[in-house]
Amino acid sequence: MFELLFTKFDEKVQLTEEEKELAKTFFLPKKLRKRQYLLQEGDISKYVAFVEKGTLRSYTVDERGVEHIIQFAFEGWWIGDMYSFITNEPSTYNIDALEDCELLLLSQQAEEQMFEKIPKMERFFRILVQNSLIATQRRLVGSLSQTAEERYNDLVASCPTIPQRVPQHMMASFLGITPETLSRIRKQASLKK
């Protein structure tokens, strides 16, 4: 179950076989069924999760009951509410499975112990945080300056399987547009091909 995780580690840091075996001890394997929650609004986020298999989404629900999707996570991605994870304050997000999932959970305590015993891992997570910040800034700038069509094209370019794995109304929520607008964009894109 750790193959993809170690592939991702190897992209940023080179772990010895002994370090990989030790790293395994810090993660808790977890399976989620489709529609099952990893985190619910109001709960404290005890873990960040690495996705070995499946798809999850992180979202908020406004006072009108409308969902606003913040993130999707596919194989090889991480997901969690970092604010709640770090501060131990209640989460404002829900995280649930869109497909059956196999996850590797990492608690804050296990993360700290792993950093002490495998110092290379601190570098790995620093790089992850930097890349996450860059992606968040790009998404923010895109939401302010790009057309809906440009945002959709960027999303599909960065994750080509998303139209097959995520319902259209959820993609629309992530893009900040209506499902009808997304349907029109997809129809126009198919006519261009």
Contents of the next structure:
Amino acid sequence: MFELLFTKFDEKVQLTEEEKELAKTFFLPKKLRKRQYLLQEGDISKYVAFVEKGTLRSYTVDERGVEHIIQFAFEGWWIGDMYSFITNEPSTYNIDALEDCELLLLSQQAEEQMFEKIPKMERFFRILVQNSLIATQRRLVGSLSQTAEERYNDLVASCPTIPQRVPQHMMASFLGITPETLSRIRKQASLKK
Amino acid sequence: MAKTAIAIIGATGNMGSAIAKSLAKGPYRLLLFAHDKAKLESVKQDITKATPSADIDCVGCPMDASWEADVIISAVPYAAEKDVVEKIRNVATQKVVVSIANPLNETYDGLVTEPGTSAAEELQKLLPSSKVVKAFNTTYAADFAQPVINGQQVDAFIAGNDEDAVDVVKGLVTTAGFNAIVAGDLSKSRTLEAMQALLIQLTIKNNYNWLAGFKILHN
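So the form predicted on its own is up there; where is the form predicted together with the partner chain?
And the full complex, kicking off with our chain again.
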């Protein structure tokens, strides 16, 4: 249940066995079935979620009812609405499961308690937030200045199995292009190989 | 709003099935577990018949039911609770766990818990990383079908240490049709459990026919 999370911890901080046992008590283990919501627009995001198993996406829905995918999350990734999580304001996002998921949820209160009991965890989360900021900036710059093909290549590089796991129209939504354009890009990419 | 998933462990019992039936009307996903699979399936069918919109599933083991849940209702007798705890411990951390048990002795004339503690506090000791809340212990199973007795809405008391968890349970109690009253922190469970011991004794003595409850009269 915690294998992947501890693998991620081990990459950045050295926890003793006792600290690992203690860390477990701050997480809420949650199973989510395909198509169920972790968060719906208007909810206050009480948790950030670590994905032990499965795939999720976060998205907004515009006035015309069109979905815009902000992020996917696969095994070993984190997902949540940081704005709502930190401010306790209602979220403008939806997060749902694209496959059956096993998640580890962390509330703000539990996070604070964990930092107090295991100060090393603060380092882990600092690095996590740094990396997340970098990824967000890259995505912003990408959407402003990269071609659709370059953005597609970046997405596949971040998760090589994504074309098998996520429907094409969702990948297109993430990239801000039509499914037809994505189809063309993929065809060209396969010809280059 | 993303649905709150509620596991009911012991869902074929008088209390478990009554709670399941009344919560099925609310915006919840219910995950039922009980040892008797055939009986559990018939409880599910009864609920679906009464509330076609119910989001309800029978789950094969208490751990899986609790793993998928946000809230776990332990609807087994006090004596069986330790056993349930061992099965759900690893998936119950940080979750709301509702203690409905009244730790009565075999002759119903006293409590088996030591003075200075309660069934709810004992459950909290067994699940130190969960948020135990006392609720539904002063209401009989029949009250769920009839939460208004003689024109008075039955009061249902809640006790817990975690404010958010108490709020969540208040929502459940209100959905079930009772007038929710937050009694205080978890140690108030001692009083709540003793209150129900008294009501049970009076029910037997005065033939209340197991349809009775508390009401605080106030101005």
